[in-house]
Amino acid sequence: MKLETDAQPFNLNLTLDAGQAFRWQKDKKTGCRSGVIRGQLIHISQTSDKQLEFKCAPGPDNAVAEMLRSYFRLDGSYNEMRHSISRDSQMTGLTKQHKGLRLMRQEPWECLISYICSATNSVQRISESMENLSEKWGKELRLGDCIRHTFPTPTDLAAADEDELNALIKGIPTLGFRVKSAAQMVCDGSLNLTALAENPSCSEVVKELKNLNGVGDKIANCVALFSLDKTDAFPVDRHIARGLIQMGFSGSQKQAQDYFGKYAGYAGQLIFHHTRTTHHTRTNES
């Protein structure tokens, strides 16, 4: 099925490779991307600047098309974001260099667990952890010869054995406890992700998320930005801190948020992607 974009710049591969989401896989022969979103197995590719093509299971196709519009923010806000943060020549340059990189609107529960699993972890290890959890507790989905699994529910992970979680999640040994604890809080209602999405205050949402075991400022801001529509959220990791210093900031999160305003999170994502890829290239060349 074909899906028209919003006629504003959109680059599928750039968006999926920018370190926001962790369950997208790439077919080395065709370049097609495979992912699971909200219980749907998606195969998607970009056929032109303004058009995507996808297959899905179980469907229906038209409902999945609308879900993908939301997921990739094909809602007409891209140019507004780009113009809003282009406050100096450096940011204007980044928006041109990484043209078509969109902020993604992920499913909050899966996004939360992915970033809990991100503590001191690489993108590859986070992806492995998320796949391990899905293969163990998720439901099987098939599309042609491709077999993937839905992400487990809070109930699934709340009931899971902590030692088994630790065995499946790559990284520090306390991640299983953190994942189980978050699942239990969702199940007992002490964490309401839907209410957080509806709360217009980024600071209040970040504060609430930081009540979870192992969730600090960076992870809370990532979840707020990538799944709860808080486009002013501004996660700071080593890549963004390095980029801010290179741009003349002190590295202060608040300073950057105040400077970039409503779409500070988009500015941060550009800085993150640019600094990470540039540093990686320089490291490999040295």
Contents of the next structure:
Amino acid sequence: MKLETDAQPFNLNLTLDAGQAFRWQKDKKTGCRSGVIRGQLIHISQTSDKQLEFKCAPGPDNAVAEMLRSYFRLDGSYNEMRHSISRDSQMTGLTKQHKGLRLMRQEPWECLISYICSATNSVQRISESMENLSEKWGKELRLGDCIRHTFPTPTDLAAADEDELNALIKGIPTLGFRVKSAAQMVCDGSLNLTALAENPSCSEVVKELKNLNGVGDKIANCVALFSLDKTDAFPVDRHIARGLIQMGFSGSQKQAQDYFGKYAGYAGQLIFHHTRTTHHTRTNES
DNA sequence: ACCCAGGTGTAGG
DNA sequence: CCTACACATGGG
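Here we have the form predicted alone; I need the corresponding form predicted in complex with the DNA.
In what comes next, the whole complex appears, and the chain from above leads the way.
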């Protein structure tokens, strides 16, 4: 099924490879992307600047098209967002250089668990860990030759054995405990992600998320930005901190957040992608 | 061996 | 408010 984008720049692969979401795979032969959203396996590829093509299972379902519009923010807000954060020539340059990199709107529960597991970890290992959890507890989905799994539910992970979680999640050993305790809080209602999505206050949402074990400023801002629609959230990790300092900022979260304003998180995402993709090629510097 | 990876929690100034 | 440090693991 075809899906027209809004008439604003969109680059599917750039968006999916920018380190926001962790469970989009790429077919080595066709380049087609496969991922799971809301229990549906999606195959999607970009056929032109303004057109995507997708299949899904179970499906087909016209509602998936609207779901994808929301997921990739194909709502016509992209140019406003780019314009809003172009506060100086450096940021204007970054918006042009990484044109088509969209801010995604992920599913809150999966996003929360993904970023809990991101602490002192690498994008690749986070991806492997999330795939391990899905293969262990998720429901199997098939589309052609492709087999993927839904993400485990809060109930699944709340009941999971902590040692088994630790074995499946790469990184520091306490991640299993953190994941299980977050799942339990979602199950018993002490964390209500739906309510947080509806709360317009970024600072209130961040404060709530920080009640979770292993969730500090950075991870709380990631979840708020990438899944709870708080475009002013501004996560600062090591890459962004380095990027900010190179750009003449102090590196303080609040200063940059205030400077970039309503869509600060998108500015941060551009800085993250830029510093992460350009640093490796810099060999002769000092 | 050393450095790095989308940090957090705690202690101390 | 800030800075410093322990924590802990796999891959370059």
